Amino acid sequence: MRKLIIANWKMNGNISKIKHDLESYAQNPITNQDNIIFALPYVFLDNASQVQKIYGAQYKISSQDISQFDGFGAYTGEVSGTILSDLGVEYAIVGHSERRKIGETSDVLAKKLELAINNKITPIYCIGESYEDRVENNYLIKLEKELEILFELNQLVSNIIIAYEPIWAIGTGLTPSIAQIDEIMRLIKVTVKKNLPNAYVSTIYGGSVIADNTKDFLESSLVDGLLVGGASLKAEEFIKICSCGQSVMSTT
């Protein structure tokens, strides 16, 4: 199985750039693959879906978040799983540290995960420790606690992507060693297998991923893919990352 490459474009882009880039990626055999996922701002999801249909693109579309409220209703500014599903969105990022930082609680994240799954949207669930957690050797406890949210959903979870993004590595240029990443990937796989034995789980790494370090990350048998931030906004850089992803297979 090819390793996942997920591009998180965060709060970037405009309609013309989104259209141009996605059309280019749809016509490039390196990026037009079903293991490539583009996570776009809400306002561009419909445009992305239209490009995907016009070109018959194999890549997938993800939202960067999902509402804790389902269906339709008086929730100004929210976008529900029902709406995302109607747009053809297949994935949703849940629990990114940049969302947790502005106050998303465990209860909110649990609800978002539940509603993603109920709407047949695969969650990309992010976990990660702070620099202080790492220095004080509390990082395993922190990560296990963040994983516990999944276990409360129990039988609902059948397919999920878990992204390990150490907060201290996001956008800083710092990266953990392969041994440190493998330790967390092993923790996730063992813990999830124990508590969700019937779930299909992919474990990916994110945090200052660039073309030059992609191969090192992906060569780990425990890393099933990458969540790419800033580097995914640069077409040439992202194509290099995807090219490396095509050449390294996952054992999941």
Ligand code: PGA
Given for the second form:
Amino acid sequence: MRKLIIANWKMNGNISKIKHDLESYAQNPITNQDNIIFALPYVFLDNASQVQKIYGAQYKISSQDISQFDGFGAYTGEVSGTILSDLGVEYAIVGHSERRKIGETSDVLAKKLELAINNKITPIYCIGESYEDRVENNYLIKLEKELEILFELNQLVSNIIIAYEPIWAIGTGLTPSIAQIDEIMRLIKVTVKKNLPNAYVSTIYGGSVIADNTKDFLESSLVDGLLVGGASLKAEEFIKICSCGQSVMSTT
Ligand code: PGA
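Let's see the other form, the form predicted in complex with the named molecule, since the form predicted alone is already up.
What follows is the entire complex, opening with the chain shown before.
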């Protein structure tokens, strides 16, 4: 299995950048791969999906969120899993710390996970501790708590990606050591396997990933991929990250 490389564009981009970058990624053998996923703002998902279809691109499209409400209805501003899957979206980020910060509770996140799965969208569920949790040695309790909502899911869930993104590493240039990352990857794999025995779980790392540190992370056999924020917006840098992702294979 190739390692996953997920680009999280956050609230960035415009129509011409989306078209330009995704067209060139579709024509580049390094980026035109099914282990590469672009998580884009809602408004660009249709453009991305069109480019993907026109070029027969292998890469996948993700949203950065999904509504806690299903189907269609009077939910102004919401975008449901039904609508996302109609657009060709195959993945959705759920529970990024930047969304938890603006008020997403565990109940809401549990609903979002359930609806993603019901709509055949693979969730990329994010967990991560704050700097205080880390220095006060509370990080394991915090992370276990964030994992708990997964156990309410239907036992038939087949595919889930869990991203460990320490809040203190996001956009800061700070990164945990490989030993610190491995500790959490192991925790996730063991906990999830115990509670969702039928699920195929990929554990990925995110937080200040750049081309220069990609190889170090990917060489860990417990790291199945990376969630890349800032560095995914610079095409040249992102291609270097993907190139590394093609050469280091995952053992899971
Ligand atoms: P970063 O963001 O790579 O810019 O640190 C990662 C993320 O928030 O997903």
